[in-house]
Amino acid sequence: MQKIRLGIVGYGNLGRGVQYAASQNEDMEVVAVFTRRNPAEVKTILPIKVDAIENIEKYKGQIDVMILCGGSATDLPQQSVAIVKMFNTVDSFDTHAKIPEYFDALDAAAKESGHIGAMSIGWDPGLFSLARLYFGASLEQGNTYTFWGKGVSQGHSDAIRRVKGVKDARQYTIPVESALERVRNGENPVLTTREKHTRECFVVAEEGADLERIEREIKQMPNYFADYDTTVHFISEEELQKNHSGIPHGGFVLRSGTSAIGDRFLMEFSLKLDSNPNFTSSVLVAFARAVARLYAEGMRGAVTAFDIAPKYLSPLSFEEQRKQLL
């Protein structure tokens, strides 16, 4: 069986996940680690090669699909769009007042170089996008409705990790459960962004730090926290490791609504994690089988979860698939 090669671009928490789901799928080898850091101060929890990023154009006709486990506020925008000139790539993309604007960008620089690049794969987007889909095609007659938490988001920590005096920061998005009891009573509410979800942070700010400044900026902070009720706790970083060091998350799709004679129908998918990262890296090495496998076949340029048909993700053949999962 000739295994599909895969390059990790930044090896933090999405990164190690990466490495250790690609570990589980016989079909899979991880060639290379890519960082910005010094290659020799950076410790893998497998044995795997570590290179500098500036020497990842040396790689080509090697790596036939490069998972990029970057933030999505800075990283990824501009490593996607360089990056896809050179390699398949599969990213977590996860600001979703950006998608379009981001799948334009990659799909241009994608066809331009004759790639593939996988976007917004995850939980949120990716498989909650699809239950979106799914559930509302299926049930015309009705209202979707999206619920995260209690959890770590890990694109919002990476977002307050980078306003200026931060030194380390957790997110929790928690769901409020009122409106996500209404929803399932089939009441088919109309809720706005504020009244679904409320955000706390606890950040470790650097000596000297204006906490103020930071609090504001948190709070202000379009796209992540502007339309939420924030809470933003300043604590030690001694407190952050004991009591905020673990990453779980979780949430619902839920569509309610009726059939044309009246017929009330729930429909509900749902997960609960112990760790992010992980399941996050779980699937985008899913669907770097995917994008491997369409690659072969002549696809070419930006795809999201929406593009990619389900049969192209599991390490089962067409055949097996038929018959044990149909």
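These figures come from a predicted structure and were not determined experimentally. Numbering follows the first chain given and starts at 1. In this text, the rigid core denotes the largest set of C-alpha atoms whose superposition between the two forms falls within 1.5 Å. What changes on going to the form predicted together with another copy of the chain:
In the core-superposed comparison between these two forms, the C-alpha atom of G165 has shifted by at least 2 angstroms. The two forms, fitted on the rigid core, differ between these two forms by 2 Å or more at the CA of C201. Core-superposed comparison between these two forms: the Cα of M86 travels less than 2 Å.
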Second form
Number of protein chains: 2
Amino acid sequence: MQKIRLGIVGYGNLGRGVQYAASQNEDMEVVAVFTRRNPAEVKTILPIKVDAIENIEKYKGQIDVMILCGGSATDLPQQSVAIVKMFNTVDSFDTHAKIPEYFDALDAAAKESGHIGAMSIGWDPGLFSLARLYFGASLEQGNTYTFWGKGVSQGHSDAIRRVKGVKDARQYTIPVESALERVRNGENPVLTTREKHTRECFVVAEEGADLERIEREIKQMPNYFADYDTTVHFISEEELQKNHSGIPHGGFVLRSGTSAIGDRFLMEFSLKLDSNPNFTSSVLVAFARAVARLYAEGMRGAVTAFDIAPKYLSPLSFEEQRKQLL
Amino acid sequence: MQKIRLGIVGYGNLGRGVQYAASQNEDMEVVAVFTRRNPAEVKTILPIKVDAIENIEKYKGQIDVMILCGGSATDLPQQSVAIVKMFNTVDSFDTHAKIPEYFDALDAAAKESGHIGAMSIGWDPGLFSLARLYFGASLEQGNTYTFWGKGVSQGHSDAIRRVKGVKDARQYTIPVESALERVRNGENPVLTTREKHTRECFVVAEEGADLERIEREIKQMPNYFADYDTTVHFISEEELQKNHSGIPHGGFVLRSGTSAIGDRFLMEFSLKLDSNPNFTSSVLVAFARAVARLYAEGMRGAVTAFDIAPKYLSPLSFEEQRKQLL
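In place of the form predicted on its own, the structure of the form predicted together with another copy of the chain is requested.
After this comes the whole thing, all chains and molecules, with the earlier chain placed first.
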């Protein structure tokens, strides 16, 4: 079997996760990691070639799909349109508000060069998006709800770290169980931001810092915390390391709807993940398989999870899929 | 907007459900119902033309997709290959063991005449199949479990009715909660048939019948009950009508897996349905939309849910999908 040859662009949590996930898939091999750092200083978790991002063009013809593991704020908008001119790409772009313009730019660059750029792949956007689409199409009359957590929000943890007197912090987003139950009961509630999620913060303060001020500044922070019921716990650095070093996450997509004569239906998809980046990367690898196959079939341009027929994701043959999974 | 013109072949629970579901979708219209019975004797739940199945050919050019609502045992294997020679079709063929041969026959007939035959659409096979495929592709190392219920099994209810002295019966399939919990806990258990589901039977006996014999015959019935923990309740005809006249169903697809370094992941999809046929028909209508669009794009042959890119199912435009659902 000809393996699918992957490149990894960016070697943070997600890049490492892609290497782990690829190692679990027999039809995948990672050819190289590309970094903006000094390649000699990048230690990979499994032995693999590391090269400078400037040298990426030399790998044309040697890599089928580049998995872009940079951040959505600044890395991906620049990298994706540049790299898709040379390779097929898969990325996890997740700035929801900017998806339309990101799609248009990626689509133009991908079509111009004759590649596929798969964007917004992972679990949200990604598998949760698929649930929202399948659920909505299956039940025309109903309401869809997305809840996140319990899980670590990197963005909110970073926001706390920017408060004066804070040494380190970890923030958990927690779905409100009673709100979930109201949805499951078919009440079709209208839920405010505050009613859907709470935020729990574990904060390591610098010695002598004013804890009351820190707590107040966190709870009043606009966009991040002001609209939520937030609790703040001050803990030691050791406790943070011991009990809060993981990056778990998860969530729920629910759709509650009715038939024309009032039968009630509930559809629910949930994820519970010990490691957010290691699961996201596992999804990225499955979509890299689809991209390689669809490229061989002649597809070109930007795509999302919505554009990809499910059969392309599975390592099983189409016959095996029908026999074993249908 | 040009509506998608549907035909309904067979007017039992599922056919009625298709009419209800189509009435909830603005881009759909039902042109006619086709029946093997005397059309004059078929009362439809909403006003609609009813015609004899023999006249179906006269509707060529007037119907975009025929939704086949017959049974999998004898109706669909005959009807699908005949009707796909004249129309695009969608069916809910669910005899798992015969799916490969059914696919081959449908594919040959559909390609010969230049149509699409979408098969095994509904929730299982259908949405549950999709969950098994997406889950398996997303988590290469893990185990997938399907549980059904709590819900009415028509096949098992019919089997009880064939026992001597039984006037009427309703059988519920119930997932074993402790088995579900073991899967959710990541134990990756190997579960026997008996450990996954129990069966609960509500039986109306004929007057003077030997209840002990009936209960014994039910519990010992091979294939249907012998491999399960089965309970039998004898109730009155009135009680059966009052408390057991619905056809609820549902179930769970779970996949429990791990990353290469042992992070645990749980994926879960569940359905809770007041009416099995009315939900199944709602899914059939969504796939009829996809079939009409894919036919216009030139697709031909037999397809399953695995072959259809999700975007074709939603009534939203592709741009709206990316903006609102991704």
